[in-house]
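First, one chain by itself in structure tokens, the form predicted on its own.
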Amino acid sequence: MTTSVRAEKHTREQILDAATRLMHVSGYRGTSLDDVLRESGVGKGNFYYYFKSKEELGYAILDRIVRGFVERTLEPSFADPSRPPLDRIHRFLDGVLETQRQRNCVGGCPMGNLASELSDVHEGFRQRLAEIFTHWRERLTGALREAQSNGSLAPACDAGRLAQFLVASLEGAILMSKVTKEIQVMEMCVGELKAYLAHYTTGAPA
């Protein structure tokens, strides 16, 4: 890599930063160009080389929240095919958990948070955000399906539906420690949906 893709790469990814430190606190329709030109130091010129509008850097800080959830929550969670599918979900709530809680409750989930202010007044980004939970719902479902597959999952669970559940009340547990503040929500919440989750299984090795 040339020292010039270098310096463009890491100029880019200093508005991306700024924007989405931004963001994170104040929203995407709470946080202006100007703001984001302010925080990451970077002229309006070089913006506009890397960002046609303010929606593009949008796009491109929810591809890059997407990235991190898959690559640091999700696919560690359900990368070993070895482990019981049962346990690949345990490990993935705990690890949504384990994020919060290095988080100190603060932030809440940046998806669910664009979801909340987006969803009714952009499309665009509505679309983008349903792709992701059904890409998220898409990954229980099928670490569900396995459990029934392996006879560790009562057949009569409708897999689908109580992916979904999961996503949902995730997703819930989430706000609310966010908004009380207080880990031991999301250390409760989890422990229901894991004890939710038991009364499916059959006894049977995971």
Second form
Protein chains: 2
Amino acid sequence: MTTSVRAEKHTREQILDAATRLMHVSGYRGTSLDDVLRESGVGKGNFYYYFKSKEELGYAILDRIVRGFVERTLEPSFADPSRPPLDRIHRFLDGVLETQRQRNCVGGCPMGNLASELSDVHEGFRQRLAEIFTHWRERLTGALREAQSNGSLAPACDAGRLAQFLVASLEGAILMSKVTKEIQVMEMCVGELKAYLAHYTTGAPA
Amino acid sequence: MTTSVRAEKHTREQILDAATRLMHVSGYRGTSLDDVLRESGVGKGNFYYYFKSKEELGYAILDRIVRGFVERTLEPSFADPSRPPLDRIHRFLDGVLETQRQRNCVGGCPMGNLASELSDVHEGFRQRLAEIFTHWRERLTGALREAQSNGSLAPACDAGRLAQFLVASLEGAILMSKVTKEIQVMEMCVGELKAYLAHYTTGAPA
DNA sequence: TGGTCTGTACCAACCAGTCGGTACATACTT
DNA sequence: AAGTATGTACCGACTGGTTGGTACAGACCA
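Follow the form predicted on its own with the form predicted in complex with another copy of the chain, if you could.
Now the complete complex, all chains and molecules, led by this one.
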């Protein structure tokens, strides 16, 4: 029993690993099942034992990508309530930049890529993606509002609006560094984003 | 001769029309030659008389998209030298927003889409796209510098950097409104972009 | 007549998805 | 303990349909 569960996890995970890797650079349509099978060393019949279609694989990958992003980038930046809220945002921005630097500007944002590829062509994915970006935005909105009640951010500015703008600009920055293959592009954009925040920042402490 | 040129233009243009329309919503890989042929009513042999491959069609479409963008959105906003440079930028931002509104948030930015889909998978397209974004950015940089020498924009800020940021943020904004299908998202982002510019704006006239 | 166009039949490669069958561990009988 | 049945995990050949691309015959026009 233990072995069977282990075995299942193993194979399924192998498929997910390979597919995530491939789809990150080639996209959903650009990655064929055969590619995934070759890369993971899993047979076709076995694949369809774990996933009932390529679409389901797509959703599983998206889930996995999101979980990774939330656990490795979003939460670590926002989880600590003792840290000043604007610090948390800065740390998050740096985290996204760092991820992109490590990837050498290859792949871009997996969520952004899928959004671009599938939003107008697959309503299910579009909705899922929209939820994800909303969650992301809300995390930022929360921190910004906290900064306002805190006194470190001007109460005049619309936190939700600002958060929306931050998410959009970050996605755009990642895309632009993916096209140019120059990390400096992202550095510039993150710098501008910080500068923008600084304009609404009052000198107040946490 | 006149007729033959006309005829060529006709068929070639029909193909380009259909392909541009289809690829705008379904992407490069998501649009098959047969789709294009069906939509344009052109035979296969005829297609390969005008284009030697799907790739060449892709380049032709990209050229066409760029020309359309430059002629219909970029140049009309920046061409008039009598207009104050910051006004030109505002007009440009509004133009992009309006285009997106007219499209009901469907399709997104054709250049951004291709960039996202092909940058890591097709070096030729990546380079072409990178050039395009550079040209776009330079138009903005020029206007910003003019605003600086003009006295209406703070000389402290880096025009090139700011232009890069504007392009990236716009692309991100378009993408986000494509995912959410809400034009308000773009309105917000354009609003924030204008607010950001306003921070560096001195009250000086043109 | 000779180049410019165009439609049709065709191709091999590839696509997602299905199929019949195997190996093997466990559970249920008797 | 032996025999039978069941569920899980796996394989690779195969299917129908689609892909980008070619071959070629004929039509149109100069």
